[in-house]
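Here's a solo chain for you in structure tokens, the form predicted alone.
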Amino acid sequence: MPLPRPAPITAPGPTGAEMLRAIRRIRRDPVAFLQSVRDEHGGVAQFPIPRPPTYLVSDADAVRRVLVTNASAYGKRTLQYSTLALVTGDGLLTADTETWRPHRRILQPAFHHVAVAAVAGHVARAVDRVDRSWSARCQASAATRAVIDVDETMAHLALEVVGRALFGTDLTGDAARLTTATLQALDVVVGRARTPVSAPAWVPTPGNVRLGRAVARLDAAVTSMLAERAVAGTEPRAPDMLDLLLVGGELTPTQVRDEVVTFIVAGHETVAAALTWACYLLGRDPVAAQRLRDEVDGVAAGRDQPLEVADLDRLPYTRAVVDETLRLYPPAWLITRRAREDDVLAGVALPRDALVIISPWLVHHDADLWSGPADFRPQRFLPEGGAPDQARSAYLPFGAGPRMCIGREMALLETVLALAGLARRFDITPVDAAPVRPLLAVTVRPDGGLRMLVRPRL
């Protein structure tokens, strides 16, 4: 069998055996490996791959002409996206352009702000949940105070406003099984990821074992949620995301179940994920997290009602806590994107079929963009703080352009209230003030959970 002709060399990059030498690196801490060929060779960079021709852009500017004002040159045919479909199928996270832009047009109805604000109801329910259960824990202690796993929690809260919000289902009872289930499933999707040659799906691998059980999981979780659908289908309620995918016969039951699977996985992993490094940044920075109590106060003075739409504009700083977490910690730390034709992106080549890795990591850690990139200072999202505009226009927790996370709006606004609503009854601080360290796999997650200290307010 003949050897793949070399890819043209159009960037600078590390050689080949600079690579293998760092290949224990680029496991261990690929945002690391990551940043120092960035540095070493700047924000667009060439890795030394046979086929496809693979690329590292960092530039902001390039960044923005592969995802905004050239994203029609560039689709999701990468190994990224195939792997993830593994378990989420054809969905709107993972289909290339010819399949999402029909079924965003269907689902986009289903973001409306009417929609969006109806979010807040749910996270109110969600946050009361959290309150009993952590209040519960909390009175059984002598010290009337609990050391939580605020990950997993954060993990269940948000699938329930997930399955409440978007399918009108209650997955409380289901949440630990599914939340399980969708890490195991991307656990498997990483490491297949990370391997140059995997096992076919079917051969009876431990990880192929793992991810079938997995799938199963959310499979049945999608049969429970049509099979209440079909049961209450006359009764008045306002639409919901399931209701757009089942309406006039548009998509077939795999459309379907691929949509759902989608947003289960997605829809929790993303602000989970920013809550539970919210409560972490909080509780190393006591500055921060008593300006944001102080703020929740001075919103919920002297009521007994839960926060809702209307108080958003009266929550910035909270709101600027959850920017800086994004931009810190965001969740999907690594897009990918197939050159669909030859391109230039600042200034370097880029032939058509090429691989365009591109890290929200790097870009949101760039000394050039952010003053103290490494620091958590929320102040610089409120307009005291001045993030520059060329920062700003790179900041990328939810990409950017076409391609922009359909569900950014009911994310910013679940995440915002739901850390108010812990904040307004919870001190949450570190058991030890040891560093977490962040688990880059599919989305960003403490390595091993987040184990914080809980107490009731008085």
Contents of the next structure:
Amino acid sequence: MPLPRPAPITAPGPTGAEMLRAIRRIRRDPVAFLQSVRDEHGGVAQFPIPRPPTYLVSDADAVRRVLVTNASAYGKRTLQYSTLALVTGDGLLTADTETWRPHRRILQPAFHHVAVAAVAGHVARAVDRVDRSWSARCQASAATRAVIDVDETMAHLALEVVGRALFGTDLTGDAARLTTATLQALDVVVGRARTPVSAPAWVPTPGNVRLGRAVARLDAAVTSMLAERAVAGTEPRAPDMLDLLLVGGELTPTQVRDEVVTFIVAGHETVAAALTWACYLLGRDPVAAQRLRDEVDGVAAGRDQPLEVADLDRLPYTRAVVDETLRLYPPAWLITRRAREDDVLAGVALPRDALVIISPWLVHHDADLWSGPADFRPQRFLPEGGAPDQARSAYLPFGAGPRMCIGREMALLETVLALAGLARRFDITPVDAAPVRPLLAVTVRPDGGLRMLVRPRL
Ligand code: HEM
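The structure above corresponds to the form predicted alone; please provide the structure of the form predicted in complex with ligand HEM.
The next block holds the full complex; its first chain is the one shown before.
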């Protein structure tokens, strides 16, 4: 059999020996490694990988070309997405262009702003539940405060909200089971993505067995929801997103299952990460935390009822805190594409089938685009702070172009209202001054969780 031809080298990049020497660094701190590749070799760099030819694209114009202006030349047939598809099937996030296009059209109405506005009520209920749980923990302590793993709380909150939004079902009872199944499945998926050669999914390695079980649990939860729906049938109730998926019978049951699992996976960890990092950053910046509290108190003054969609316009600083959090810690830190045809990016010839790696994290920390890129400065997203246009167009927490996050509006509404709702009731401060290490897996989460001190406000 003839040996595969090595990939043509069309861009500068690290040598094979340099990659081997960096292996531990890549595992420990992948972003720092990518950053060093960008710094040394420029905005389009090539890795010494024969097949597929693999490029790190961090030049802002080249990123835009891949995701927006020449998006049809790039698909999602990449290791990252095909591994994720072991959990999500052919759902919207992982589907390649031909399957994706009609599905996006069918699913778009489920994310129409009228449907999304209902999420405010789900957030209010979830915040109430957190309030009861945190308050009980604080009352149990003589000092009326408690150390809470905020990361864990946010994971439950985000799962509850996405569950209610999609299915109208109260997922709190199932939350732990579903969270575990999702995290376990994603864990295996991350392990596979990091291993250059993985056993096929049908080989019963311990990882594959865990993946199989976790996917079965996810499937069971979804199936029981669909069965409940069939029985509940004609009861009058507000339509949820699952109703919108089932409308018209355009999707097969497998396709409905894939989209449902996709929404849980895509809409749960990402939102939880955003909320967790927002608490972390506010905890380290008392001035920003106070400004947010003042804003929320001004909006909520004299009211008992929860914050609602109409309040969003009066929470610009809270929104800026969320925007800045998503800049510093973009939960989706890696986006990949496969070139469907030859292309030229920033003067570099890219062959068909090339793998393109884009890291929103890298672009968001580019000192040529952002002043003080490592600093937490929410005001840069306010008119007073005026982030330059070129930076705004390189702001990618939700991706860009036709494959941009379908849940963006819902995610922003959810994070702003949840953050404001919790700030209205609690002071959330750091336990100590030690910085928390980000763990870059499918999303970016704090390594070991995020323990913070929580105290009800008087
Ligand atoms: C802060 C929260 C979120 C972040 C940071 C985020 C980020 C992203 C990013 C970067 C992409 C594009 C990936 C690519 O181009 O390859 C994406 C796509 C997607 N997201 Fe989100 N997301 C969030 C919340 C949500 C929510 C709440 C949902 C649904 C309930 C959701 C569902 C999806 C889906 C289905 C896609 C695929 C869209 C398509 O290709 O048509 N996301 N998300």
